[in-house]
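Below, in structure tokens: the form predicted alone, a single chain.
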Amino acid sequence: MILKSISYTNIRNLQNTVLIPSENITVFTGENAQGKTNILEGIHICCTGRSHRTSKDNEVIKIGKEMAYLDIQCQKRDGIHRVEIALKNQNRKAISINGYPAKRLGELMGQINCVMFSPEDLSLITSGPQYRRKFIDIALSQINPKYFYALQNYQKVIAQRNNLLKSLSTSNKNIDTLSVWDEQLCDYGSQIYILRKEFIENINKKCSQIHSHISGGRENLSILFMSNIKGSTAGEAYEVFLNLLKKNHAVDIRRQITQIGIHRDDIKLMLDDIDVRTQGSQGQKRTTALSLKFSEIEIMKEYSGELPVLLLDDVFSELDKNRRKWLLKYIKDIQTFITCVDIESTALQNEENIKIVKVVEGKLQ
């Protein structure tokens, strides 16, 4: 898939504006703070719906506006597809594709994929469980919307489920109620186990092949799934889940909170016999987390026989020579946004098909 435009109005601090990139590298160049991350988060909300810097849509919008607006314009193998993205600072988002309005967040889901790497993401390796599920849910939701609603459903769940555990801490007037909260639980939650399951197996092979590369073959990567889930089919897991709620039944209502479930999962990743979060070096960190992320686009690919649109946010000065040489050998083939405070900072002085934009206070030159 190929961006073939996108357009502006009121996003943070960018001016109002019309961004017609290259086909392989766009390098967006300038000082810090001028508007340089604004223009991928752009693109990143209208492949997912999300910012990946906020979970709140008014952050994203120009101080002073009360709405701000992004329309995409993608070239895929059946032709022309387009979102539509309004950010309201009182109402929910808005979301229009190929012309018509979307009723859930999930119909996005697909229709433009892109995998995002900045050097926040070592937080991936270096941080909780919570940010390796998240890089699991955006890629999972992106190629299969049946896991992105799963999940909505189990959140809500679970939402649901935890209120019912602090009321029951001092009445047990609505006690088998709880059963009910426990079968919805397990039905989404089975589902999310296998599909994150069949995804972590799928990316454990990939992550191993790239790892080697980029590593010189030095270095084996695994990556191991951890829940507290089992089972080889959704009814299996379904059935193991079930029988630990109800055990757990005790402990959760004095706790006041759901201790079992898919939203403890994590995945452990092993450098040999070393454990990256706790043992690896820097440079074994960064290489296990730029392994996981071009893992990530080669699924989507086979996914959706599509290459995603690939976002760097300022990578390239975290990165050694050696490193440098093969991101830039890898990404040849796909639609590239690179944001840098200057170009020879990235080593693409001499590559061909390069678009630079330079960044100053919000317009783009």
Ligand SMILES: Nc1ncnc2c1ncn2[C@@H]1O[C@H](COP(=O)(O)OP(=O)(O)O)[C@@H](O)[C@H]1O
Given for the second form:
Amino acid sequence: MILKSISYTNIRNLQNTVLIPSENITVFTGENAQGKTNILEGIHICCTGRSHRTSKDNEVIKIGKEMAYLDIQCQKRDGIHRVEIALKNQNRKAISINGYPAKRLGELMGQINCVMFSPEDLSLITSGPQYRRKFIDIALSQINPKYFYALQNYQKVIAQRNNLLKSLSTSNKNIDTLSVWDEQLCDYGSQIYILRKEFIENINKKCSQIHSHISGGRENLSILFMSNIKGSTAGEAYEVFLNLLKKNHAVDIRRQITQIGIHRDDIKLMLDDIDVRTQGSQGQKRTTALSLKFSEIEIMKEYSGELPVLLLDDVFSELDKNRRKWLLKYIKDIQTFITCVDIESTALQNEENIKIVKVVEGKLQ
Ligand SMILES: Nc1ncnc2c1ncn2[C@@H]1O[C@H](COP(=O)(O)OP(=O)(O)O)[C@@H](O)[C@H]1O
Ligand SMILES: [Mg+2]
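The block above covers the form predicted alone; next, return the form predicted in complex with the named molecule.
Expanding to the full complex; the earlier chain stays at the top.
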């Protein structure tokens, strides 16, 4: 897919503007705090419905304004798709797709797909499991709206179940309803489990090829799915999950929180027999994060038949010469948006079909 135009109104410090990007590479250069990342953030919001750096819409709205507005036109194989998003200070965001208002956020998923690389990606490797789940959730939601709905519902049900657990720690009233929440949790949880399992098996295959390329054949990356749940069908996973929940009722009530479920899932990243998270070098961690992200691109292409757009925030200049060369070859057919402090640091200035935009105090030049 190719973004044809992106219109920004009241987005953070950006001056209201319509950006016409290159079909290949657009580079945004400028000092710190000028608005480069804000440009990528706007694209990310149109793809996933949310910012990559905050869950609060009102942080994205220009200070002093009530509303912000994004409007993207995207060329896909079946024609032009248009996504408009209005972020509001007091209200929920309004989304419109090809001119029609969307009733649910899920309708946005898969319209425009992006993969974002940012310096924070390292936390994908080094930090807690929630970062790895977020990676899986963002990728799978964009590929499969069913996953997104199941996840939304799972989160609602678990919140209700946890509320009940709190009340059960003081009174046995309503204990019968616990099994109702159990069944709902298992219903959504088993769907999520199966989709994650498939996704991780797939990403494992892709990652090991890509990692071998990036590391010059020196390292073998494999990814293991770690979950309390087991099963090769949703039905099996449902039974396993339900039994575990039942067995754990007393503990759950004592701790007032649901201990077991897909909200505890994680992935283990292994370079041969080294656990990258705990034993990998800084360089190995970086390369592993890159491999994961590139696999995400491959999987998106496989599911939707379209290449996502690539957003590289401050990461290009960090790469060494060989990795940069590899990356440039790789992104030849992918529309890419790059931010950096100065173009010289990227050695991109002599590339063909490149559009360079200077960003000064929110103005695109
Ligand atoms: N809601 C907002 N309204 C106005 N300006 C904002 C808002 N949020 C952040 N900013 C400003 O945006 C700038 C940061 O933009 P950013 O894209 O992160 O910079 P960089 O060019 O370093 O990537 C800062 O000057 C910050 O004060
Ligand atoms: Mg930035």
